[in-house]
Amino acid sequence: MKVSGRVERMKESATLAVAARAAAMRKDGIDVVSFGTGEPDFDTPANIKDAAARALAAGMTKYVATPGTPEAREAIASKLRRENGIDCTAAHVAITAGAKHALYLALQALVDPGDEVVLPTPAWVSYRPLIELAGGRCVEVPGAMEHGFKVTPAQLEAAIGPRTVAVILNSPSNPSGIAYSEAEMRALCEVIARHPQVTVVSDEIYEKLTYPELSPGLRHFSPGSIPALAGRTVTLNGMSKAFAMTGWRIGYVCAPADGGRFLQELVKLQAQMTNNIPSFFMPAIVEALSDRSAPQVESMRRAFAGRARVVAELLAGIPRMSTVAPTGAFYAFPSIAACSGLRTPAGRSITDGHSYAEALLAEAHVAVVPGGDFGECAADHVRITFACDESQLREGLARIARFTAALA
């Protein structure tokens, strides 16, 4: 049968590559720690659980608004405008399977053939493919791990031209774990406030999961409230991260621009391809934005700052590895170029992030993501994720230590 080239020549997930070899692994009985998925270890909180079962057993099984009812698009609006600073309404919000099916309908919405779109890497490894299946060309710009994966407003300026749409940003960032402060974000956004023709397209799944213990000061901070841009941020989020709802694949997009216009284009591809999302999710996703559901929510992020301080110091400890060390999300993106050209006790050479990955899973039963797919300026780096509980995380860290020191 016929496969079209668009497919064809798009990659594969990286992180959900090697979270399946992962799990096959443990299948066939071998102890795999797994440091490949983003996903949180922690339950879905109760009372958000109890919000879905309470409309499924009210018979909320029927079709609503493509982009969600009322009253959950409130509550997102709501939230935006309370914890964002994001000028918006109901009507400039829909309800999406997921915040990667958000990105998608974005830049199905924003971009036509030979249109750039610039993206800061590293950066989560679906940016690229989505688009380029909107028939668009991804412009790189790298943040070296020595300005702490941050690119410079001088580096955006340049990286800008006459064919840019838009740029991607992404704070606290996959996969390198950093955020950047509310003046570096500021910075970016003056430049792209000079050029007219460009959207922000601010993927912000992970605002909650900021960690200020390990970065004085630090805060989320949203260029859709900034108002020479707001008229031109898309804003992305999702319940998966910071709700621990991965699972129920709930994303949403905020568009204010021109009174909605474009939330509306948006919703008329949404339509034809997934319609609304399970209705009986929505009172779901109000009571997750409520009062009730924060202190749950902070005892996870409080959680995930302790284990960002904790993989940071291991890491730190072990010999031809160097990173940044994480302020945000729940990633940390270590450099192994110093083991560039060394060979494990099996005889396996490594020569990059992704040699280094196959060989510790084979031979340290320990699944992370290699770095190629994040970047061109990252193949030398691998993925760590530790959103699994502590001694997972430090038994993975010294099977990584023990397999490290054990190249020659």
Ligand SMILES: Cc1ncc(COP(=O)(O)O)c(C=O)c1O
Given for the second form:
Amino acid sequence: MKVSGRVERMKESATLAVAARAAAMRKDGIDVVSFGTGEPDFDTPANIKDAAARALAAGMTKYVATPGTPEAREAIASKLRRENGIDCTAAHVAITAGAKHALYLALQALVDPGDEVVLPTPAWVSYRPLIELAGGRCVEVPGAMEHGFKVTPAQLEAAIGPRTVAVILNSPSNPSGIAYSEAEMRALCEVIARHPQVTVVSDEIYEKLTYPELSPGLRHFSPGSIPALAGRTVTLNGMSKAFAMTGWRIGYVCAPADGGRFLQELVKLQAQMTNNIPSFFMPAIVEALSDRSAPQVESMRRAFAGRARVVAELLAGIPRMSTVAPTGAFYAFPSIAACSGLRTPAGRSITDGHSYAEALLAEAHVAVVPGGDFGECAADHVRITFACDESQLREGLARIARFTAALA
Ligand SMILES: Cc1ncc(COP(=O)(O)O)c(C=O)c1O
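Please move on to the form predicted together with the named molecule, as the form predicted on its own is already shown.
Okay, now the whole complex, with that chain kicking things off.
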């Protein structure tokens, strides 16, 4: 049967592919340590589950407005005003099927064929395919590992041209686990402010997973709070990561531009695609964003911060690997460039992150994601997700250390 060129050209998600292979090996009885998917190992807090269960039992099973109920949209707008300093109302917010769908809708609403979207890399695997699906050209700006995987204002300035319609910013970052400081983010935003045709797409899905205990003074900063950019920032966020709600598929997009006109256009597309996300999730969103959930979110954050410290310490002790210590999200992104040209005891040759990850899974039964899909600059890296308990973390990293040491 025919497949459209548009879809055929699209890459499959590298992270989901690794998870599928690890799951298949587990099914065959192999003890695999999975550092693949970016998914918290915690369960959703009980008060959030109860809110959805109550709404379901009460018969909240019908369509609601495409972008969500007024109560849920207001809960999000109020959180964005209070915590992020973004001047917005419920009318500027749409609730989507995950932040991934929010990104899809935002790019479809923003990008025309031939437009350019600037993407600091290493960056999450879905940005490039979704930019290209919208007909855009992805302009990568590599954040050097020596510079903490961060792009500089000068690099950003050089990448913005007359065809640039958007810059995607993602802090804390998947896959590098780094977070820009407020000063660094403001410096990038100053560059963007000088180009009035450019929209900021700020993916803040990991905002609550920021670790000042590992980087004193670090706190999340939202570009949409800068007055010069407020009218041209699209903020993406969701419940998946900080609230341990990946399977629920709840994301949101906030765009105060032109009194909400951009948002209305985006919702037009959403209405033709998915319409509202499950209606009985709406009270769960209100519950998640209430003070009642804050202690549990904080306790998960602290656990991730502890694991970030463990990963950084253990990776630092592995010869032939170099990395930047994570200060946000739940990823580390070591370089395995020093392993290139070596062979495993079983005879596999290591040429890049892809061959390293393949051999590691086959011989040491540890699943990591090859770096190449996170950016052209990242082929010699692998991504390690530390969203698992500490004993798994220690076991997986011990296997990685043995595997890497045995290369010759
Ligand atoms: C940077 C980033 N943005 C967005 C998402 C999408 O999250 P979700 O669609 O689960 O809300 C992810 C998930 O891995 C991510 O890492």
